[in-house]
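The chain below stands alone, shown as structure tokens; this is the form predicted alone.
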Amino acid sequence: MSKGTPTRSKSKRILIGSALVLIAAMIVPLTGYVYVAVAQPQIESSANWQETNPRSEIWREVRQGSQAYSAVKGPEANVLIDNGGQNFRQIRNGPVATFGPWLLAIMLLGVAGMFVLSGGGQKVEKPLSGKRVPRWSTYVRVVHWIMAIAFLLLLITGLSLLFGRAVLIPLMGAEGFSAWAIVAKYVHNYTGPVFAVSLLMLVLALARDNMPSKVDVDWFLKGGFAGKHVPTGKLNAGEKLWFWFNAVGGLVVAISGIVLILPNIFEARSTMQIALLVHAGLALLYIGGSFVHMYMGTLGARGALDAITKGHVSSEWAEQHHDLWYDDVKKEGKEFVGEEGEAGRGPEVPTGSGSTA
């Protein structure tokens, strides 16, 4: 016994050495024909380009806008190609117009969860005693609703010239696109200042209302965003936030869109895509953050609309939002009876004052 271990210990390791050797065997020309398969099509097509183009090199440089010399002068006139162009429109055409619909898509639907949820919306729950409030100023109204005008022309205008060739060309055929296209562009090109300044002119009335204050990070941590009732002021964190998107976020998309209508003044090429997809892009955003809005003022909760229509609200509904608001109303004696429970004029309210809620 003692004799054959040694025995059957040599065998096994030649044994063992054997197999390494056949799987190396087998291995190692693999790895060469991989190497072959991926770095041969390479190296020929690169000496196929060399020999077939031999200004490859140039055209490469051109690619990359190198300048060279152009007898026509000015702004880029020396750059052959531009490849910022090729590469905006693959932005454009490729993440902006994919997206961009499934983003208002989402919104709608989470509005639509949000109406289902709640049961067709929130209602006032104590029944109307009469009384109102006073709540948005005549120039707060006035403000809004053509800032909200032209938003909506700027919404469908917008949309068209974004999507129309993928959308509208199927059902209005080449020319009638083409016909509403140019009316489109007119329309949303003088709408646009109009929308900036009406803007910026509520920005500079609401500024005051909507500074953050530590109710409103109660509201966040307590879930006022979910639909709980938390103790807040005249605006809640939610409107505050709509607000300061407005402010920084609509006005980087009216300062876009004055770049792109002034071409003779932006000349750069480069300038103008990059604020044509900051325009688009923030527009979609925009446009996703008014569908709530929209809603929250309207059916998401009943009796917020007599606020931005009217001027002023039922008590029970500033009691049941705004009931830290309501009781600074209270004490400072602003409550009064309207006509039939609603539509009663109470004393107008200060200027800078402003939400739709």
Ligand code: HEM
The other form holds:
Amino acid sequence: MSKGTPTRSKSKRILIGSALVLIAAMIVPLTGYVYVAVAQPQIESSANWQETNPRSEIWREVRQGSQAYSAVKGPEANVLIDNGGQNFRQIRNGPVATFGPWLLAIMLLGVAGMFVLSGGGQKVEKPLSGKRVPRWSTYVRVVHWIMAIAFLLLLITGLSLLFGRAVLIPLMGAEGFSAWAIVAKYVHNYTGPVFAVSLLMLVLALARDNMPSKVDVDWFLKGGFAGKHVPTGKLNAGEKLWFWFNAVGGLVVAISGIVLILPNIFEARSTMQIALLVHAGLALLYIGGSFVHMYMGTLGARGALDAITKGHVSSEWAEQHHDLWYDDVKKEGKEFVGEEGEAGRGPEVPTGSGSTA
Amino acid sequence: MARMKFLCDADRCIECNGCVTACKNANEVPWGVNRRRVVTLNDGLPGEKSISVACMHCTDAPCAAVCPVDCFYTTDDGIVLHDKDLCIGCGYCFYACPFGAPQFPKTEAFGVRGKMDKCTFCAGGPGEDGTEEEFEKYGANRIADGKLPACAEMCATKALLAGDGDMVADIYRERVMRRGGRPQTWGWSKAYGEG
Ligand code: HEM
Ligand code: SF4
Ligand code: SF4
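Please could you give me the other form, the form predicted together with ligand HEM, since above is the form predicted alone?
And the full complex, kicking off with our chain again.
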């Protein structure tokens, strides 16, 4: 640099220079990918690889987990190295264990937010006349509650296995938690099939009611999800969404769970690694979703709980939440006069403490 | 302090399964469980190679990382052991282990797993050393007696080496130098990382 250079252009050059260095620093490491992309096919395409260096070939195959022979028989006893375990460890202890608790916390906060914003949950606006309409059959209600209880048991025991080491060992001690974890394992293993069967029964029983229709599109477009009332049939689009999440996600959780309880049939570690990751990840989403479902069924839409406990709801609730369905039921002449105690109370609607049908 | 490691010299192993038998005999492992096994590559073909493998006692052990009840611990000698009183038999360690070391006695209904069993480097388990109870649960504690694992001591060709990692590496390096060829510290990078 000559002596007479004005300082301004000097600083400009420094600026440009450092920008170039920065850009280079960002680009140069990327050339690694180019190298890999170019070098890899070369290595693989050289047909006489095996002949030129049989030893390297052997060790490369071993590192890739290829099958060999072993006189000892057992699940994959003939495989020297299984690389999937590393991914399994990293995904389970990484994203699943970190995002899981966040997801659950966000869902809980979301539910609390819904409660506050709606002014303590939606109440039935009209005074109750005592008239009722039937909603769910005994079959649906019994299966629903078997499934719900199984779900809660699986939730408690499953989360214990996933987060107990971080949360419960400090509280209960290693021995205490181990004792609980053994119970949790057995409860989880034996409740699982009960859940799977009841879920399947409920999905089959309710699929027709949950077929999407044009009204459902309006529900989303017009803000039904934000608590606005949009004309709806027996189930609104939000409820249908939850149903289909159950039908697909729930069944995947159930199937992956059943794979996990049968290590004698599904012996390959890769199967188990994937099954456990899918199982844990989807189960966490499922638990998050269930918070919303449980809130809507109790505090979120007052009077809804009657539908799945007693099997019938007040006509006023039906009209307010599912007007199109209410019109149909009324036309079919299924409306009836409820028992004492189901009428007269103001907009603060009963929680189903009366006698059941 | 020693850092215990296994090393199998694939140019010496003749697949006699003596180590497997020695292990079973020394530890009286449960039926159906093999803590050690010999795997043969290119079996019956030119370039056949055999390797004896058991738990490698990893530095950053994957089994310990995923165990829901946190029942693993590493001894001062770098041996990875576990507490069968805490183990719930979930099988996660088997899914995570690169070497297929954790084993499960199939004794319960519907194939539910019993307590995990694996190579202890002949170092027993938690609790007092050399007791009847320790032997029944974990097998021999030769390390407490100042002896090395039975498998390596029994190996007729001295293919299987067990002991302090530096010493084992030195012995192997010397062998390779004498006979020529390239060293193959099989499984070491997986088990021990760079260290
Ligand atoms: C449908 C039937 C189900 C079956 C057969 C099943 C089975 C299993 C099995 C075998 C395991 C491995 C743990 C062990 O062996 O003890 C497991 C783990 C787990 N399950 Fe399930 N399960 C089912 C449903 C559910 C549901 C509905 C949830 C959530 C509410 C759930 C949440 C979990 C969680 C969080 C884990 C722990 C995963 C981990 O530690 O990485 N499971 N399940
Ligand atoms: S070889 Fe397997 S069982 Fe042994 S320490 Fe490593 S991961 Fe754990
Ligand atoms: S089987 Fe036992 S040692 Fe293995 S991860 Fe499960 S609880 Fe831990």
